[in-house]
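This document starts with one chain, in the form predicted alone, laid out as structure tokens.
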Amino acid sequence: MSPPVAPQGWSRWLVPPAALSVHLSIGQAYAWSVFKPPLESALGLTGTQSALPFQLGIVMLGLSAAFGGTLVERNGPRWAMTVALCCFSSGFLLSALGAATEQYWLIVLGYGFVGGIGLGIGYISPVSTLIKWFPDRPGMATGIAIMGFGGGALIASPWSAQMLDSFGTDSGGIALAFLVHGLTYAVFMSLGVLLVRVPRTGPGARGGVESAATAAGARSTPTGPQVSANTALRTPQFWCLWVVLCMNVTAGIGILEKAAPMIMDFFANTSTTVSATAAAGFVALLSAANMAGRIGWSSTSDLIGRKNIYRVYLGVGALMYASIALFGDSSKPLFILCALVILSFYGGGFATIPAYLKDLFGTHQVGAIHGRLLTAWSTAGVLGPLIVNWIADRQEEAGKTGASLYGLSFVIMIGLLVVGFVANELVRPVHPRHHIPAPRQEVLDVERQQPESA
């Protein structure tokens, strides 16, 4: 499948909706916590066990993005979106079979392994293309698309909760809900497959489509310092950003994966208890904050710089966690507000990282570099839920209830955010020895074009 080249007159503003159709679908992963209580009840699982499909899905997301990043760069966004559609939808169908037969390993395999591959390939599928279409506003461009991943649960959370209410929370009802998810997302993601285009290259790009991309600065040849994906792995900047992303994601995903049961537990011993329906609404609110942070904070990074915005994510995020740990159980609005801020930083961190990579390594292989960096997400996808669920299970075994189930987890999250803050401070421009030398032919081309532009 060859990359679909934009025809004359194609508007670059048609590309973000294509990306959104994929990211809104795979963003359902953030609504997994809605399925946790029914699965635990129907199949007799613990909180740690019911987190396995989500954890494996995030692991596979990072691994498939890392190993598939070069393939996505080579084959183009349509190929990647098609692979994502097949894997993500098939994962739901396998999960439906697992729920119907009460074979939990099939749910882990389907949603976690197969669906996780769809998550990874789908997540990176539009990133490089968007940066090429919007070289003048890379933070905004990637934020528009990646906000869909954060906002997917805004749709999926109440939708899934309504399906479970209608179909039932036994294994049969869960299976039917999985089946509907798989078929619906296959149709919705196909819109992105059909709509996505890559910018025209060469002399033919100077016409129609020029108003969309070329006039904004998009060129067939990357400009500025460029670093290859393999070379980027050997730079300290890559690994500093890896730590930054891992710490920020761990802190956010620790709340997100267990959001529904967490808010119910937090206020279980108070006069203002939280129902399952209200907890699903809380998940939807977190998704809205996640989505808003992706476009809002990433666009802000175009104004104040990537390093400064990550100082906000990590520094203020640690203060928000401290506020929840100290005062969260005494005030429901404070708990919700702090959680929303943390999730907005979580989403903003994802949306800003491609532009941060572009600033440091150029656009030459930014998609492949981004894919390799997402292994940090894989690590965080295990760490965050493991820290929160394992500690909560141990505290519950010790006879503790309510907010005390999570106190230690939040202290750990504060420490991780501080580590990420330090790593961000260590980021410096990439040394010129890592840059790709400009070919002599490109230099001659530039010299030939200079009289034309004078």
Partner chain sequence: MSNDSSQSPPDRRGLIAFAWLWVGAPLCYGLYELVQKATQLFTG
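Can you return the structure of this protein in the form predicted in complex with its partner chain rather than the form predicted alone?
A single chain, with no partners or molecules, comes next.
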């Protein structure tokens, strides 16, 4: 499938909603917990078993983003969004069949394996295209899309809960809910498939598209140094950014994973205790900060530079953790404020990384490079909860209560953020020996962007 080239007069402002239609859909993954209790009671599952589809989905997200990135670059965003749509929706349809027939393995296979491929391909599908359309504001452009991934759970969580209330929480009701999810997401994501376009390249770009897009900054032909995805893996810059992302995500997950019990524990021994309802409100507020950070901080990176914004995420993030550890239990507003800032940096770190990659490796295969860097996310997804939960359990066994359950975790988080800060400081421009020679680069781009109907 040839990448869909923008016709004359195509607006670049049609590309972010195309990306959002995919990211808002696949972001549903973080609302999987809504289905856990009904599945456990309807199919007699344990909590660990009911988490399997989500866990497999996240593993498949990382794998398909890492290994499918080159295919996405070669075949273009419409192909990638079509694959994401088919996999994500058919994952739900398979799950519906699994729930209807009470065959849990079909739900794991459908939602986890098939749907997980849709998550990974869908996540990276619009990144490279957005950066090409918005070379003047790549941070803002990718921030909009990646904000959608955070927003997807905000939509799906109440929507799925209401659906289960209406259809019932027995296996038939769950099957119907999965079916409606699959069909609705297929329709919703189709907007992205239909709207997404890559900017024109070469002489054909003159005229309408030139005035509408290029004048606004869109550029299909890469400018500046370009590095292929395979070569990028051999550069220290890639691995420095891998460490940066991994440390930043681990620090964010450290709060996110145990947010509700954490705020309750912190103020358990004070006069201002926090109820379970208020703790749920705190978790919701953290989600808002996560989302706001994705668009806000990522757009700010266009103004102050990628390296500087990661200095803020990692340096100020460490200070926020230190503030919580030292004074958090004495002031609820301070605790909430610091946690919100940390979560906004967590979201910002995700959203800014594609633009950082573009700055270092160019736009040539930035989607594929981004896909491979997401393995840092998978690692952090294991590391963050492991640190916080393991340490909290050991501290509890040692007879500690309240804020002291988390003190050591926070010290470790500060250490990880410092490691990330140092890795960010080590990032330098990629050595010219890794660059793709200019003539070969032009040939590759012309090959990749043949118009659909020449």
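Numbering follows the first chain given and starts at 1. Quick caveat: nothing in here was measured; it's all calculated off a predicted structure. The term rigid core refers to the most C-alpha atoms you can superpose between the two forms while keeping them within 1.5 Å.
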Exercise for review: For Ala153, state whether the C-alpha moves by 2 Å or more between the two forms after rigid core superposition.
Suggested key: yes
Practice item. Answer yes if the CA of Ser404 moves 2 Å or more between the two forms after aligning the rigid core, and no otherwise. Key: no
Check your understanding: Once everything's superposed on the core, is Phe350 shifted 2 Å or more at the Cα between the two forms?
Key -> no
Review point. Trp79: how far does its C-alpha move between the two forms, core aligned, in angstrom?
Key: 5.3
